[in-house]
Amino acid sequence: MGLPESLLATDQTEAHTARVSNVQFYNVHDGPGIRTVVFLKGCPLTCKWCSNPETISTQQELGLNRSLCTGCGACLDACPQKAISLIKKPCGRREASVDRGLCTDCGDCVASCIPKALTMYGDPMSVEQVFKEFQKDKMFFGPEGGATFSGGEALLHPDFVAEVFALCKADGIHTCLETTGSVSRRALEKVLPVTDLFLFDLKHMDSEIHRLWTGAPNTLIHDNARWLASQGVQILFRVPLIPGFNDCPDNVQAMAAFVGGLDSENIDGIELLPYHAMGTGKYQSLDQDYLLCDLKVPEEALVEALRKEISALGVPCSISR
């Protein structure tokens, strides 16, 4: 079946744009094979453990990597709001500091930063620009790799994703979409014809606990999971394994029962994503507090035990390494 004409339109005078926080090449974690992953800004959830805090807001944001800052002061004159100053650390080193109350995230300071300590999260990109990013590594994708949209929540931009994926499909590029599932049914319907694989997040089966840790209940997420499975598309459910939140036996068994009970032959099972703290530097760059700074990475033996437990319940389970 051919793609709808509306999804094949490439007239850039009418093309959608979206704010992109990052383009990651040669990724081997977000979908099969070697992939290019585009992270879009905006998310309906506020997960306490989020490793991509720069993708939560839909607006562009200024980030300051203090480890790269040389204290040269070039950014001070570039800021029209005079929101940047230099502070002296106890070691004597000078370092830039951003007054978030004054900063408008205009980005004028970024070009002046010689060591590239300042960066903007959320540059607007057109459909054609993002498609060209996906094309860059096409020769390395092979039979399994391809293009992945992630976030944040990419399906806050369903028309944009659908247009880019339509171009990818026409060019023979495998398409993969990571989603929280906390989106409208219309958004899922829009991308369904051009998405080869959905990476669907499951976080907790208890709706109230889910709300306390993510800012929203899970009813819509589970309803969308059931509907998506009923459409016969390929789905891999991914579980961010957070100690003290969703690693208890009751929740793990409930997740396995939910996935195992879906009426579809195209469910690839569950992939466990053990908690890590590698996103803490991003919180610092945005001058935001990381709420789980004392949380420990789960031991490999525990993660393997949970994998075996899920597999024993009849649901294929793997661990993201």
Given for the second form:
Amino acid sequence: MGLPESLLATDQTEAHTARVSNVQFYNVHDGPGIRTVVFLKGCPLTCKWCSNPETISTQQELGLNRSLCTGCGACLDACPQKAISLIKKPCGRREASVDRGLCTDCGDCVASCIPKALTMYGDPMSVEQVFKEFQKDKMFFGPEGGATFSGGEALLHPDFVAEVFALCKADGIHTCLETTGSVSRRALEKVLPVTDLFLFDLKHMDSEIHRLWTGAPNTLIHDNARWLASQGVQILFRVPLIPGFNDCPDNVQAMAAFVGGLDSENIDGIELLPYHAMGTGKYQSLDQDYLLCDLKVPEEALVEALRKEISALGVPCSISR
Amino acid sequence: MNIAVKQNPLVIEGSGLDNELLLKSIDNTVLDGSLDSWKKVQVDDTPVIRTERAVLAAESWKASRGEDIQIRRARLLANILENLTPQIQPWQLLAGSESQDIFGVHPDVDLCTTITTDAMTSEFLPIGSPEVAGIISEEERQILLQCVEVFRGDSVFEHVESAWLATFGTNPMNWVSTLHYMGKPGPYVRGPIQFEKIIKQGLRALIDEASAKIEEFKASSEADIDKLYFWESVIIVNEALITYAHRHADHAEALALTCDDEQRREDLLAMAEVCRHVPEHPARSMQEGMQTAMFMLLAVKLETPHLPGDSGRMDQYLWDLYKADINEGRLDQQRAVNLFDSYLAFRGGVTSLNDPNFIDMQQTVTQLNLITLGGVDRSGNGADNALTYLFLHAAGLLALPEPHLTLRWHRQTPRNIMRKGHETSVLVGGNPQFVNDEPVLEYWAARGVPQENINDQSGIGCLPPLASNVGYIQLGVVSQAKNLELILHNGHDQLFDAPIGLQTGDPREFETFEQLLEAHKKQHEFWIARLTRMHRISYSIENKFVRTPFFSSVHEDCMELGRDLAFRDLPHFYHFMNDRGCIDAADSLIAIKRLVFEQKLLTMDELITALDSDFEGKRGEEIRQLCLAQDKYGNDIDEVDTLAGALGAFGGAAIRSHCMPDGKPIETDRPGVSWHYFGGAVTAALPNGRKAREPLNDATLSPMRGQDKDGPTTVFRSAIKAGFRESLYNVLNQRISPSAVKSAETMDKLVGLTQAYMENGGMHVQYNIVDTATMRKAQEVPEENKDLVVRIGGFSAYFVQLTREMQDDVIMRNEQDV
Ligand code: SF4
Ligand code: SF4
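Based on the form predicted alone presented above, generate the structure block for the form predicted together with the partner chain.
Let us now look at the entire complex, which starts with that chain.
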């Protein structure tokens, strides 16, 4: 199954704004140095293990963080759809509950919630606003750190990303882009001149298995990886290590062979991101089901063994911790 | 500002070791077995209150009646040093301990008398932390009370309290809820101790110096007899300290006779030899240098039991000795680490009896005493060395919360020192703290302190870094948080139901935010003026009753000038006031501004009613949530950050507008540690959403707990904006999630963070790695812990966003990692 053309095309929003689900300062795991990461909404893939479900839809979405809800009921009247009701928990506490069938994600209720249990994922931000967010921590970036776009898939908004990164480059800020690779060539071309480092996700070498777990085949992704490598830009491949999906030796070896076979001096190798289920709370806040609830976190020893295996094949490999 | 410093590689010239080999040999050292066992028992050890010092002090005081106070105080200490039972504990490599106990306490019966009388007549005897009680037999309680009687009429407390009563018509201790007075009047003078001089020259040279001064005095036309008495007192106490050391030598030899363990016997005999030689003579080895420092600090503690004494710049004054030891093969890195850990354990056992009336004042069992590492030398060259690294490593091995370590940061601090400092800080939980040299330099330079003394600065306790020739006293705390409570009640203290403050008008009638702000400033000025008045009165009384001959004999200016530090009038003596609660006040004022004046979501009456009921009642929780939801300092929001800065600048200027009788203005500092518990315990509910009696914001530049939502860089931006440069010292405690320091790479990034913060003007930072207890708390009260973040590659979420199962999972993993 291919992706709908519309998703692969270009911006879903106005060229100068994009929906941001989160701005994260002092990020120390996604790219070198101390970074500020801006998460854009919308993703062409639907990976079953996704830990950031709020970034998948391109639209803004209502989130309800139940642990902060005091059951005050202020939101009930604020909702034009009457989509919110209070339910009584077994412990006796009252808590808001959103009828997702009625809710239109309009966001009218958010301001009424004083403890900020209700939040809107995906406020639109302009190029200038996002650039300003990146600038805030400039004094902490040092020679290595800088700005990172992540998602979802930030390259659903290539013009936006390119414009922000152009401003960053002009301001001397290092730029890094995290991508699924499942994007149009035009989008990559657009951001290439202003992107210092790509964090490029690899998920599975078998296209059919890839499609079953992520909703799309891997052909476009691999083509894009080869093309990016041929452009000489710096790339670090990132592999979310999902038990039972891509942690078998065959696949791991194939990945190493793929990365090792790329014709570029500027490949930083592979970084393994061991599976975790930390995102389940976000699913609950969106009233969505998490499909992999029984999956176990991979053993550290196993992850280390895989790391060694990849390194032994001549591809530098690290584990994200 | 640029300090000209050359990069300082951590090599030991002549040792033949290159940088990497040297550091590796230090990294490979481990915690000594006997210290490890000591560490395990000391955790649950009960402090014991002892009477030996009190009896010796009283005995001397009776015998010296009629002599000058300077001599009497010297004889008192001498009698203690000459007769107190010498102690060497089984785990010690360096001789000396106040008592035979792990935590032994000698109550002060001679200076802070009422603390002891109050304590001896109370059920619970707080030792440091309010949770820890000391033990004492009924008979010994009576002995202590009898000893106090000997000092009746001679105690500074009584005289100051009578003077205050005569002036104010009431005992100012009744205002304590507002002043949060740090302690009662007494010998709280502090300052850097001249370890280097004594280690290099020995006490014999100091005694000779005093004798020469006396001869000079006699031959001159000088009329100030206090000088003569001062130098005489120097001789008395330092001769006694030499005797004290020799008595430890005898004791070590006696112990060696009955010791079955070959190694221990050797250690004891070596200790005996060391104690025969130092502190009388110049130290010949690092062990002798450390032993000198130990005896000096024991003398300080026995002279003024409530003042712990600080160890100064240990990596500097021991450096030459360590280098020579290593080069001549007398010492290896493991032995050096063992010696330092033995020293740390000795300092980690120093404690004192707390005032039962100020039980929340302190939260650590031990007394705060500080070791300063790194920095620049007297001429301004980078002075970090291999011993800096070794001490940081050794502190990480022992992992004690006390004594506290400061790592001085300057532009040339080597990266490997910073890295080691952060590793230790993560292991020990916020120890060392990082202190920026530059604001300290600017501060003292602006007060005319010579550059070389500033370069040689070191920290004292939880208090600020002091140039090496500075004398310091903390007059007390004025709390902007408490004052905010007062203006919301027209000067009436809510918790103690007393009309103690300035009547600034009924806040319900304020029409603008500016009126409110004006009232706050007036209230604050009122209390600053009041505290100043109290101390101007006590100043001359304290002069009559307090002397610290030993401490003064090892303070840079006193010997030269023949003046006891307790006179508090040396050229570089400064009186400080601790201006606290600025952040609580700023957050509270902003909340009122938004809710009452701008958005008009509440009337002033509704807000105050909610505060008075401590957010209970029909609308209580709703209003508290509204209060909590308002802008808070620490989130890089200009209006509240600049308001915090303005309140700080205001407090500093108001304090500085007052002078002490020596003619110098009163200075401002904002040291941290645990005052926020005490300050909180006496403050009613505040409009920032904090409930009555809960701790105030910790430290002085930290955001309200759990309300900084964008992590450390955002907090640092707020802190830099707020400035607080009117104050010599500001403390910022930053919570860091364990997930952000798990790997070598992320640890390096934390180093980069501190580095950048300091380069951009940050004054101080101490990292508290969030522990599992805090996370459990966050599960129960998520609204107060919104700042906790879980970071993993490609994912980040607030802790409170996770499902309960995932929260448990994070807690479990964290426990495994520790
Ligand atoms: S987002 Fe809009 S429709 Fe949905 S619950 Fe809130 S107010 Fe109602
Ligand atoms: S979601 Fe917010 S407004 Fe609604 S009941 Fe919960 S706390 Fe109140």
